[in-house]
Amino acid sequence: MERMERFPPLFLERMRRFLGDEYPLFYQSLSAPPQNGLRVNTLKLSAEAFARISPFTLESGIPWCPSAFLVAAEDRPGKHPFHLAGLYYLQEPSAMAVAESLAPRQGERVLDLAASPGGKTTHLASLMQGEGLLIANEIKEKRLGQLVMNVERWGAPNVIVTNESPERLVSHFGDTFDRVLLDAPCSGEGMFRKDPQAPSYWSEAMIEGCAARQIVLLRLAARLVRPGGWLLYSTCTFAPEENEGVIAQFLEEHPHFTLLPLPRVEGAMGGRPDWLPRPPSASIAAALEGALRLFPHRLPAEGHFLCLLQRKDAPSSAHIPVATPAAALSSLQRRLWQEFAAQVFSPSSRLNESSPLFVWGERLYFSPFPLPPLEGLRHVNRGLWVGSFKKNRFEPSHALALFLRPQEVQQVMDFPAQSAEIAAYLRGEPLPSAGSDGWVLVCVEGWPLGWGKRVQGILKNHYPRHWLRTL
């Protein structure tokens, strides 16, 4: 009884009025544990490999992610090295569908505008493949960190991540994007259960603002997208005026998008234009229909709306075509980096001399793709950041530890998951050591968390201080 007296009356009413004789189903739905979702990194490994080494109790039953599971919360994952070393984001069931009907594909342009903390992003990388330009921007610099984090976690190198607004992004690219994803700050009804928090922040204010932030965002990222091009919407809220609400208004403004009928798993329910206080033209009441929604009373998640939106041929205003110079090595740097590679590298690295790589003041990165212009654009990265040239000498990154794969490296530490090593090694401390002096990739049950230097049998740690953690 104390879980449900937290949630507003009001809020409540509103879903009885909404729901109808659905309404005890969710009722009943608010009161019972959150559902807990595991998505696999496929960059690394399929869900059925990860299936076979996970050590914990895993249960089918995501049907719009095939790479994901759910699992118990007891079992703690996030506090798992496998975690640290990538294999899996931990992500709110209905939250993966947003990425899954944004459906990316490999060589194409991509922007997620509010990226942190990276669950989303992630996602649309392991869809990429690591094909294509992938740009994840998140516009609170407090935010930066944990996108940063995850992002290097996912070992993907087609990522940028940005620090800008929607204004100055469509000022500097202009409808350049084949895919965009707006994941709106929004009155998170959906995610009552989950933050207990949450809902005494709640009021019918709230959702007002939040529809008024969401309409001037959604105009912004339509802006992005080029002609022919994907925008997807979507809101972790109940609330009609932020989800069909705002659609019908963009519909309205913006003649030139159209509503593509989500594809509908067993248990969603479609928009609801019928909920809104003030209905919408009789199309465009049509078209809502063709959005998505999850509820926690219907299926294994919490609460998403999901809408997805494609622009018309139409004249492009893309206007800075040009892509970023690379800066290339000097013939110091290259010699330091040539001198790391040989001794660190094995034959089948994916990183040698005919690779793409370009200096940014003392960062070395690694491109797969053409770099976008970036030139006045408050930026983290530009792909994957291999390492850093320091006074006559190259050290490597802690991302780079975790794009490679141990068969890249010669020199490797390979320990249990639960093992004293792998847990002083996460507190960051030095490791016995028999060995030839030089770099070596620590590896969790042959899965890489980081890199050390082997110095005189004593492997000094470089696992980065602000991951430092205690398992």
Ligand code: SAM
Second form
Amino acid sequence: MERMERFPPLFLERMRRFLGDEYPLFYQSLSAPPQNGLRVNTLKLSAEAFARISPFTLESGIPWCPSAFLVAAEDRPGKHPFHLAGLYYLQEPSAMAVAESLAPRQGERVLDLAASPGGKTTHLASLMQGEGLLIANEIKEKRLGQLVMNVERWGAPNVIVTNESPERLVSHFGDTFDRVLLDAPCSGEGMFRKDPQAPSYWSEAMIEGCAARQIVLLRLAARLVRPGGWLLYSTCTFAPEENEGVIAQFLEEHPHFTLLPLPRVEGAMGGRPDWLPRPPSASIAAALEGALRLFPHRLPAEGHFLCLLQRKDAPSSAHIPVATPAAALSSLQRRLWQEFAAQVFSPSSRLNESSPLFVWGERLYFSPFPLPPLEGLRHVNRGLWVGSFKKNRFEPSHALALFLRPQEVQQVMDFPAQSAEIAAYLRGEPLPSAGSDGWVLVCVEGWPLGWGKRVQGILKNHYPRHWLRTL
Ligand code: SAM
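For the form predicted together with this ligand instead of the form predicted on its own, what are the coordinates?
Next comes the full complex, this chain leading.
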């Protein structure tokens, strides 16, 4: 009962009003523990391959996300070295419906407008299989670090992380994206079980404030979608004002957008325009039934709202973005890179001495797509950060370690997950290591974790300081 006292009475009253006969089941579900999902990084391995090596009990699949499983929190998958090797992302199951619904295709230009900490970005990156361009934007500078870390861990070469306001992205890119995701900041009612603090911030005034901000963000997001392109709006709240209310207002103002019905998920509800204080027009109300509501009393999930929109009109502006020129390496940089590549990579590496690389400041980058216009935008990376030039040497990045496969490098040290060596490596300690001097890829059961540099039998630890962990 103590658990239930956390929930604001007004929130419960509203849910009783909305859910009617279903309310007792919903109320009961609030006192159950939250559901934990594990989504496999299909850039590295398939869900089936992960199931074969999983150190955790995988309780069941998640019907709306073929690459994911329900896991028991007691198994503590966040603490396992496979997590640091980017084999999976831990995500509440209903959040996994979002990227699946936007369904980006390989080679497209995709924008995740509100991306940190990167749950949906990593999912979109997996679905795109490293092809096309994915821009992951986060407006709040203090939330950038987590996003960058998750993107690097994922090993996706085609993600650019920006730190901009939606307004500036609109004036910079115009309506050029095939798919845009707005995973909007919201009152977070679907996070109440997971985050014990969340209910204490809740109020009806907060819902009103969120809805006012969401419609502004959705209008901006729409201006980034190309004609024929898709826009997915999602929240992790049940409040209809922030869901059907925002979409209804948007559709009234934007007749050139239509709602695309999302594929039904067994147990999910359609949109509920009838829960709004002021019902929309009959045609908008009918369309809203094609949205998706996931509830914790109906599914193994915390709660999400999703709605897919398509832009139907012809282009309104002749906005042709100019690509960022890729700055060539100096002759010293080219020599340092070639020496590094010759010493480190094996013949099967996807990177080699003649890969199309470019520099940005001191950093070396690889981009599998033509760079979009970036000058004048606050951004953190330009594709895969390969490494940095420091005086007369080249140092590989952690992002490169997580992009590579062990067979792509000449020198590997591989240890069992539970070994003392892995624990020491993740604490930032040096390791004894026989072999020739040079860069070594440290792996856990065949999955790269980071770099070490061997000098006279000692592996100097190059695991990034800010990633250090005690398992
Ligand atoms: N998509 C993320 C994921 O799956 O990991 C979660 C995103 S969270 C629901 C909403 C994000 O919107 C937050 O990172 C927040 O910083 C950002 N945000 C807040 N106000 C914003 C604004 N005015 N414009 C753009 N983004 C905003």
